[in-house]
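Coming up is one lone chain in structure tokens, specifically the form predicted alone.
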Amino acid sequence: MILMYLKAFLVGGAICAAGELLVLRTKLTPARILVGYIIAGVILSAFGLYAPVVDFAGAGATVPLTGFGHALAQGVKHAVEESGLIGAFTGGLSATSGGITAAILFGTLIAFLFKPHAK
């Protein structure tokens, strides 16, 4: 069990460290880096390269945004197999709807509790 936690920590930490290096060493905005991570997860998943990382690291690979991209790609793949072309439009949202809903719900809750101010 400790080995599972260690693998998740190392892989997730490496993904996050790469993002931090991009923030510090490039002029990319954090938003562009985050979108890049999602696209990287989709591309790696499409070529079958991300599933072995998920099998190895578990939450260390599924929690970062590359894991969100992987979930989108897998959702589209399964929906296309089941529903045909319409699955290309519905599969990604179906596969990630829980995460999207949680982000909206908790973001709204925190905004009500702490009254954010625009800069």
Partner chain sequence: MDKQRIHTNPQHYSWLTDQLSPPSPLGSGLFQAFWVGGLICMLGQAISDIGVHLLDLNARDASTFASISLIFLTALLTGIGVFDKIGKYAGAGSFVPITGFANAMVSPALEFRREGLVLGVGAKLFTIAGPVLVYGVGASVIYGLIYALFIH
The other form holds:
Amino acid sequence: MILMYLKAFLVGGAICAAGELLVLRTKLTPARILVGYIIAGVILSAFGLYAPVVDFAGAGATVPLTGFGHALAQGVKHAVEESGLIGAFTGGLSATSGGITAAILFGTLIAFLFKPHAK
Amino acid sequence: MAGMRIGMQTIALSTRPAICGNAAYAGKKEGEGPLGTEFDFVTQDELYHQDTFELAEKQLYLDAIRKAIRKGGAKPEEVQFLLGGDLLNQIITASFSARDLGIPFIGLYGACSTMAESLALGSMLLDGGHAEQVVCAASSHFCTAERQYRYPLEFGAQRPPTSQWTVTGAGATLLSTEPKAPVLANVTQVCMGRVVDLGITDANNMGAAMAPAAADTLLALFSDTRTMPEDYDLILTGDLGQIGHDLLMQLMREQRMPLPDEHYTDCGLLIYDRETQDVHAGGSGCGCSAVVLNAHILPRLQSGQLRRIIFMATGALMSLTSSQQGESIPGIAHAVVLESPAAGTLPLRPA
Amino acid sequence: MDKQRIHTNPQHYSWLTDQLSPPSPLGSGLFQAFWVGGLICMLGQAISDIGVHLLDLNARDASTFASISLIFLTALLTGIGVFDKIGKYAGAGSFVPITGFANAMVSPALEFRREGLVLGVGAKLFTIAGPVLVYGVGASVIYGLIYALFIH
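Structure of the form predicted together with the partner chain (previous: the form predicted alone):
In what comes next, the whole complex appears, and the chain from above leads the way.
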């Protein structure tokens, strides 16, 4: 149990530190880095390389945006296995709908309840 | 006799238009900086009792203009032209203020060079006999500039060490041929800058994008007026920040016209305490040079502590569109030479 | 008039700019991103464990539950003006996890509310997060097609 938390911390931290390296040493903006991370997640997952990381580190691999890409890829894979070609279109968003819906819902809600703060 | 052009870019103003009103309205962070006590007004609330940050910036602009006119012993209806601009799309701060004031309005966009641009054009209007009294103004607001050029305020991103902090503030200056209040300074020469671009594309390094334009205008001014950097008590650039400041020094050394360290500084370095205020390379924005000139520099010219200075505001003439399309950032710099009305004006070196 | 008054060229000037522009400190930046990012992932693990052990969720639903909880937490911290301070300290440590995706949606919605409910909140929700969804979904569809046609 404790070991699982340690692994989540170390792997998740390492994935974030790699992103920070891109921030500090390239001109890439956060938006571009996020796009790169999600595509990287899809590709790694497609080659079967990301699932072992999830098994090893749990949330350390699913919480970073590469995990979002992994969820998209796995969703598509399972949907194709179930319903064929059409699954390529339905699987990705079905698997990630919880997160996307939450972000839309809470984003709208917060926009109504709060105001931006001066810095 | 009316003014005359000397050299290619410089105009000597023989009537020496007088600056007789000045006002600087600043935000909270600027108020906490080294110049905090010198501003006419520091708002503790970045919204300035308005509904939006855009309206807050407009109100600062309006209040600064009214204050400058009042300090110059005039009324708005006695002012023939308002020359000014700001950083927002279609310069809405300036034009919305002009709507409220009812003064004939000449809207200017020179990015952060607007304060010097408006002073230069205003002085020429007076020198040419086209007006007796004009007011010049420029402003910026951190919160309005940030959402237009960068990210939403609550977006959690890091700023690189080369980035600069947009000043919240508005500065206004009243120019007059027949001043009714004590003269703060006289405008003796103006030098309109060219657009210069040495290929910098990094929108987080504005100082580097603007420094070549600053060097270009300075070289033109020195050559046209046959002066040297040593002929001025102070050479003051608008918002080059630390990196632009260092680059300008280096460029001028390479052109064999080195700027003496003790006589050259930048408004972006004066307005904040860079050690404690977390502004990285310094201040920026139209408001930066506008409030530093009006609050900090003009009183020192009036007292004679400064005798002759070059006030040169620099601007980066890019837009979000040009940046996203990968274009480099063109820079511009306009300079005005200001002299103290106090006796004992600095003599020029014999030619 | 000589078009080029400053006798220098863009290559030299670009070199000069690099010399005079201070780089971000690497060590502290990486360390801050590492520990904050790691902590967020650990929190995700804890929420996921709560889902499995207390709410009887299966592993996949528990992972979704963790994502939703982190998104809610981020939205709240963004609203009260705390998340941008975490982001300033941690950089990629807070924007690479799902928290960054949430912050990228909440912060523009909040900022542009004055521009109205449709073109303000509704449209701006996706200014930063939109591309992430576009390319994520795009990549997954390509993978799905390849998988359906050649592998499955």
